[in-house]
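Shown next as structure tokens: one chain only, the form predicted alone.
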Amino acid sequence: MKIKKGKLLIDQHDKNFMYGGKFGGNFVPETLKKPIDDLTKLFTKLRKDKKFLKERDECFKSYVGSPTPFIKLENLTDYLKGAQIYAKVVSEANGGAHKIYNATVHCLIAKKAGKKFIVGDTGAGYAGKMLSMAAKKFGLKCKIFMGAKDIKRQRPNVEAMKKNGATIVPVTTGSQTLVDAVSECMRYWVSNCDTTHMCVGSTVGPNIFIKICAWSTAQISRELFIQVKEEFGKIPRKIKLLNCVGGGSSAIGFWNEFMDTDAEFVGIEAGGPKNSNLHAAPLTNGSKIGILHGAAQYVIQDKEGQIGSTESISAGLDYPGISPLHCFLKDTKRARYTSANDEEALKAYQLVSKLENISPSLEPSHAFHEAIRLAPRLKSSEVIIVNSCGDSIKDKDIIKQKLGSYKR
């Protein structure tokens, strides 16, 4: 089992959609075999069309804003004195983070597929502000399913949504977050699938939806690989690009088109509260492999089998399973994983806004934590970039809980 060269991620997979024979598939009800598989027949078809690659190319740059900054961290750089420190500001997307790319994609194969409506999933609010946002564009109708739990901690993403017209669902089942929400609306999906599209959020679920959003999401490193050869000359041999993982779906956008080259990966889940036994780190702690929401992936479990309960201070990577995309890009070695708790990330959220001119959300706060913990470490000849996937405005209340106050 290895990654294969100059074939892109999301199509190495087998006939029944495993990535390496382990990862992935479709282990949904019956009812939902059709639409899945009139979804894959229909994205199979787009992907390769022109006019609909040129009508999302044409959105990204003047709806999402493409591209984002690509931008030098000096005084990081300066203050931990080792690797060069750089960061892929995609919080400056249109609407504060890389959730736009994969809502805009939805929203455009729902017209094509005549769909009025348009469901998603939420945990930090960013998939369903995003969501809304592009339903709002496109004029269909957006219902976002989220967590009790999550609504109460992510209030200004909540408001945004409201304004943008969509109709919030709160689930009060289970943890009460991202976890349950994405069951809750996959539910809903089953029973409404023929006036309905549905948007998965990240690269989890089945094979169509980790397709449909790595695929979207791709557009990160896309502009990155200019960027850096653009900076540099070349892409560097001593290049780590650092990306917390939740669900996933940043990390592998932002890995994508440099598969095939020396880069490192490394993959910063939710570590939890500190001393604390519980976290959202499938990959870094030893999780078994599960099925959970369609998909077999390395997934948090109790002695029984089912589904453990998961804590982040972070609402983005607050999830039990892993996209199966990373399962396969740990079992091959192409990507490391390791984690960071809640205390790591505030303390990165603090050195991070006060030293330069961004101020990512909680989610990326983890894998600037990595970045700082490694650069001393490292010779200057060295690079660190950082995806930079979320802007903080949404995690203000839960930082100024913590810290005492929150200055943007």
Given for the second form:
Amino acid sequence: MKIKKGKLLIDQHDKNFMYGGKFGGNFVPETLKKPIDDLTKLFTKLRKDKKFLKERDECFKSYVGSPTPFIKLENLTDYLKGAQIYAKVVSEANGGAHKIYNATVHCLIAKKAGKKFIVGDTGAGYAGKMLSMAAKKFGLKCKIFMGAKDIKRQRPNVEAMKKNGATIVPVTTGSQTLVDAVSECMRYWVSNCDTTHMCVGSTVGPNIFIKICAWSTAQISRELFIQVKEEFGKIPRKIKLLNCVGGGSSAIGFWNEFMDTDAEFVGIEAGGPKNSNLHAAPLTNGSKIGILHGAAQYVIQDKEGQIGSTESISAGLDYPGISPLHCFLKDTKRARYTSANDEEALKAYQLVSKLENISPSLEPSHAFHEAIRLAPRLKSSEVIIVNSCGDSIKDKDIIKQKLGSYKR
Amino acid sequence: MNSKIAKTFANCKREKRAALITYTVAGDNTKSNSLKILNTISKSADILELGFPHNTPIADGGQIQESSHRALKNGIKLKDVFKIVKEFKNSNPDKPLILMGYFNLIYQSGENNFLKNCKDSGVDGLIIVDLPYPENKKFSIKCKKKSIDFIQLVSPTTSDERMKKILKDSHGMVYYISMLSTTGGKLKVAPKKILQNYNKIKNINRSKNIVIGFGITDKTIAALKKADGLVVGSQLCKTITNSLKKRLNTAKVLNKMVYKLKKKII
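Any chance you could show the form predicted together with the partner chain after that form predicted alone?
Every component of the complex follows; first up is the chain already shown.
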């Protein structure tokens, strides 16, 4: 298994839409074959269409707010006395997270497809919030599927979705988190695929959704590539790009343009509570390949193939599977993966918010933990960049509950 | 073509009626009760579909989800499913039984191992919801080698060109999904329209036995009785749920329901 140079990662699949012959594919009910096929054809056309690309870039610039800042975390670097730590503050994008890229592109596609309705899943609520925002902008009716447990723990984002006029469908089956929201959203699409466009909130699901999402979040590294060159005059040889991974959409977008460089990629999964067997880290903990939501991937499951329970303090990472693209990056050793537990993420959140002018949400706090752990062991000539892909404001309830108070 | 499934369709045709196909979930609500249910309803049902439950079923509606959940909560494992099949087949050797479920369980168990267990226990056919054509090509050939019918699904969204290809590679029986829906949805398409689509498929190859499923209940079944076969699933799962709530004898209640369904199509 090998990654080809000079070819976009999303296009490195075989005729069965499998990456490395093992990951991805389209394991879907017959009813979805045609809508997926139609969407695939449309997207293939649109991504070559100069007018469409111009429209996208215009949206990213004036609506999403491109480029998002690239800053040196001077205080954190001084405090840790090792590698230079930088952050790509993607949380400065409109809406407060990277999910806006995928949501915007899906709405643009839905318009081109002539669909009036759009549905999506959400865990942390960011994917839902952004989809509801973009849907409102583009005049689409929006429905968001969200686990009942997540509705409770991510209240600020739920309120935002309501304000944007979206219908929120609470999912009360199974664990009542992201995995069930994605299932329920797909079920809804099976029943309404003739009138409705579906947006999968991360780089998971049938192949076309992985492609559209990764193609959209790639904007992050398009910007970063330029920003890094401006800062250092070139792409430094010893550079590490750290990103949390749940479904894996922000990490893929953060790494895409650096694929053929020497940059080291580190993905940080959710290790779950410290003294618990539950986690959301299938790559770190050696889960087996299985089929989840239409794609083959490493997935937390039991011996029989029943999808396993997960637990994480961060709703956005609380997912038993992981993008087939990350499985491919892991097996080709292009990226390495590790995990941070709930407590480590919280501590990292505290330290970064105390020392710096940014306040990462609990998802990127997992990545900041790894940066804090690595930096003191590295030389000051080395560079670590963390994707700060979400803002802590959405986690204020959890942080208040865990730490006693929340300041922003 | 002398599979038990084919023979059953031939018998039904001789009697000039549609085959009644039931769907229940293995282990719902217990292992022994689900076997009892199979034994009881097989008096009226022509072919039995037995679901092997998965906890992330992306094409199933609330009723079947609930049945699957109950079965899994009671600890049903694949080996139990095969045991139920074997015991059922011991007392009903000629009654065709089709297993239905999601691919991940087969993937984990290993395709060859799974098919061996199917063969050993007496499974006649397989429906894998999330293994569509052409992804299922290799697996369906493996099934054929073991004389197990791999049942292809077609839906209202299947294009004509695709339909022809699927039918060409199909075994004796093909499952037509009546409408855009998960299982257990309300029939939102007129039966006349469904039969029109059914005839379109039938005209591609008249030798295939085409069954219609999704949204079929005691209220809608009569209108579709011209088909080769009709599948009722969610209504049976719902009947189990209700009879458990009322603490009734599930097998008995279900038997009545299946009898009623049968009466509507003969």
